[in-house]
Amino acid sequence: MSRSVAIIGAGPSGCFVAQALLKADPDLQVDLIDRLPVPYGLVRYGVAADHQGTKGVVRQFARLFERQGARFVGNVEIDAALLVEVQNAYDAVVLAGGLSQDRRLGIPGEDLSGVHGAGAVTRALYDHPDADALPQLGRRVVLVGNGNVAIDLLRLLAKSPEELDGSDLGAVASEWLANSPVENITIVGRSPAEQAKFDAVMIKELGKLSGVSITVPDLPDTDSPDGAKKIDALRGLAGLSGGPKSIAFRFGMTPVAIEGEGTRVTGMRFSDGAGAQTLLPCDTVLTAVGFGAGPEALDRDRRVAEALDDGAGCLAPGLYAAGWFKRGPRGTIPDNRADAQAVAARILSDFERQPEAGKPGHAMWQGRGGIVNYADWQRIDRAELAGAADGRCRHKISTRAEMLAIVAKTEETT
């Protein structure tokens, strides 16, 4: 009997730890389970919308389902104790759920009316099944964080209902934002320019916009090639007065205080490296400095903690951790895949040092209700890229209940 692998989480980490198992041994039976009816995660959650090309990653996850063999189990949510069930059922398990959970700044004020964290908004406006609704934002906005989601979301905050069109916004996130009453965005971060974590490509698409004026502060040189380039994109940028939209970069200022009267947000205080204090006057703050492990995390910051060998991921015996769930939120794409390719490597070597296997893997939900499979996957795929409205590339279902209703509605009629 071959051995058998499951994958909980079906974004990029958990696919690419399956294409590389499957890769070096095509004899391995590979499922991935996610708790939505819809795989890819990260890519299809996470992903701007405006991004299609790195989007088009999910062709190369596909053929892992349509050539090589692994399964998709969707709509399964797995709780501390199903978890049990399925690492008696299996020879390996691998924990690749992500995070989930904005960050908080930790400073009086954060829970004035008004703040909100980036990734509840980015949920939201790529219809995640979970999400709250869309916040209601105000004329000046100071967004919190320099890493590729917080200029994700000032991009699409500063973009012309025109610039959105190939996207994948659905109506409502596209009524949102071509209604939105923004008119100035402050991007703050901690680190100088040439330590920020965004990549320097994501700046120079601002320079595309249309309709934004951006200003950006004095900088200076640096002998980093990396920030180097982050330097020479943020002066690319300098001056840009293309519209009446205002965008304002500030570096090197620490949160010290979220200001407000009442309830709702009037300011937010900085302090430099030299200790003087900011006020910057606003009436909306977006935060965006990272994630954490939300309740659905199967205790991930304990496990993590108590890891066998946690730089190889190798939380327990048979037991492994990938993506940000192993890493935390840090890396783009193609760091998830190197580090998923080394987790592979740690659970195949495992298996070379133990008995061969006798656990019924996949059999485990043979007759279990309410699963979503691959091709289930495929029918709302169809039905969403048919529905797509006038410039989008897709209409994305963004309810459980709907989902579910094109899977049934499939089985009724076959």
The other form holds:
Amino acid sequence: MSRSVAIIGAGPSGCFVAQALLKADPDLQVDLIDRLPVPYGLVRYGVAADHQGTKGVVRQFARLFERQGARFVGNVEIDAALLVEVQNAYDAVVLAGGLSQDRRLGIPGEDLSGVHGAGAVTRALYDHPDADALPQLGRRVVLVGNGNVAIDLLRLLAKSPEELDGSDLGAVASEWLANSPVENITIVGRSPAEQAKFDAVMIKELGKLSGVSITVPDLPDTDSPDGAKKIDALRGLAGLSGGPKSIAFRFGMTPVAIEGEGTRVTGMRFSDGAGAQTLLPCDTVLTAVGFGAGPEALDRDRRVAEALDDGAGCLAPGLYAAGWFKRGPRGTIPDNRADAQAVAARILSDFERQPEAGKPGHAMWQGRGGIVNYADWQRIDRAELAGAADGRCRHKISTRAEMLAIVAKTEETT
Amino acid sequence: MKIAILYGTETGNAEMLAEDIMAELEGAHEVTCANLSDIAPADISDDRFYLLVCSTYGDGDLPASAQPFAESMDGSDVSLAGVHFAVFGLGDSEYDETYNNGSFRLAELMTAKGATQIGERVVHDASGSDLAEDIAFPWAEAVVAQASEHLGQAA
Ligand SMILES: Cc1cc2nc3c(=O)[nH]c(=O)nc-3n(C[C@H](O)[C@H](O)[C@H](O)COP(=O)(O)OP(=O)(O)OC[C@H]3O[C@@H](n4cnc5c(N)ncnc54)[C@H](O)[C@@H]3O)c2cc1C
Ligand SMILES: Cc1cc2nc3c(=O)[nH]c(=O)nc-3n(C[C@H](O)[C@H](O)[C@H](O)COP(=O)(O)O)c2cc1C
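Now show me the form predicted together with its partner chain, since the one above was the form predicted on its own.
Up next: the whole complex, starting with the chain shown before.
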């Protein structure tokens, strides 16, 4: 009997671990378990709706299930008790559940109404089944953070409806953006511009927007080639004047407090590190300052801190970690691939040193209700593609109940 | 004919396509497939036809797995005279200014060392509606047919 591997989380990291394992040993039994009835994690629910090209990577993942023998075990949330069962049933278990919780700034005023995390907002925009409703935004937004996620949010808020053609943005989100009251967005970074985390291409892309005016402060030259690319891209935006919405970049400002009247935000205070403070008046604060472990994360921080070998992703004998769960909320899809290959190599070398235990693997799910398998996901996928509205490439089904209804309906007729 | 497929990739799309092209050509030819990260300029020989499959990153840069190869090519005085290759690019027209620059640069690196390009560079657009293999298979068939005229005796 071949060995079995359970990967918890069918996001890009989990999928890349499965890919590397099956490439090295096509006989392995590899199962990808996800709490959602649909696979692919943040490729579906994080990568921007107007960056469909980046989502093309799912064709590789589809092949895992369609040709390479991996199985999707969807709609199963692994909690601490179930994890023990899974560890008993499989020869190796990989935790690849990502990091879903918006990191907090840890400053006064963060709980005022009008303060929203980028993870929560993007989940709502992209129709994640667990998302809260889209928040009510105001006219003046301060967007805190200088990573690619902040730029994604900035771009979506600044785009005209026509500029969202070809995306998979749903009707509710499209309307929310089209009718948004936002007039003015100030995007604030803690670091100087040349050290900002965003990629220069993300900034260049903003230069194509038709309906915004952009101001950028005078930026000093830098010796770092990577920093210079960012500075050049930002300078290229300065003075862009296209339309009614305005965007202002600010750098080198550390958040101090969010101020409010009653429960509403009225402004955000920053320090420049040299003792001076700036108050930016606003009615909405969006934070995009990273992610941490959510309630579904299986005590992640402790497990990673106690890892046997965190470089190779080995948490404990037979238990591994990959992706954002392992490394923290940094790195793009390509980074996850390289890292997943290293984790897979570690698993395979551990297998070589251990005798086979003849564990049941996938059989543990027999008789268990509610599991969504890959064929079920294909039905959901087909329904989403067939339901695409004009100007959209897909109509994402936004609730578990509707997803499961599609699965149930086809079960009745087959 | 002996065919060597070499790919440069970051997220694996080019790798999957390279493997698909290998499967497509294997029946009629002797085909190998390797990551450019495992290839040195001196490994390239004129006894086989090279199919290069390469994506683009950053600001029109080569993908990570092709960068070590590009660096050794830049710093090497190897001659690739007599070597024949064709190139297929993967890119995304969202990045309009640098659309498919990576495969273009790879082809330049080869010709700069004296290699001969067979056929036009053909590219796939991740934001387009075509599947990469639907463009790449006809490309591979066409360039292999052209190359067999050049490599007839050698291979
Ligand atoms: C808003 C946003 C935009 C981004 N845009 C890009 C981009 O354009 N390009 C790019 O390269 N990178 C982008 N990234 C980064 C990229 O998404 C991450 O690098 C990558 O998704 C991390 O992969 P992962 O598999 O570790 O986690 P995830 O993608 O989060 O996948 C984790 C999966 O595990 C499941 N899960 C979690 N807990 C459990 C549990 N207890 N039981 C069962 N299942 C569980 C989740 O449902 C999810 O499907 C973006 C990230 C964000 C947040
Ligand atoms: C961060 C990033 C930058 C990219 N830059 C470019 C680019 O400048 N030009 C281009 O044509 N494609 C660009 N692409 C698109 C990729 O080349 C395309 O998605 C390709 O299919 C990836 O293939 P791979 O998985 O083999 O690396 C970029 C993609 C990403 C994620």
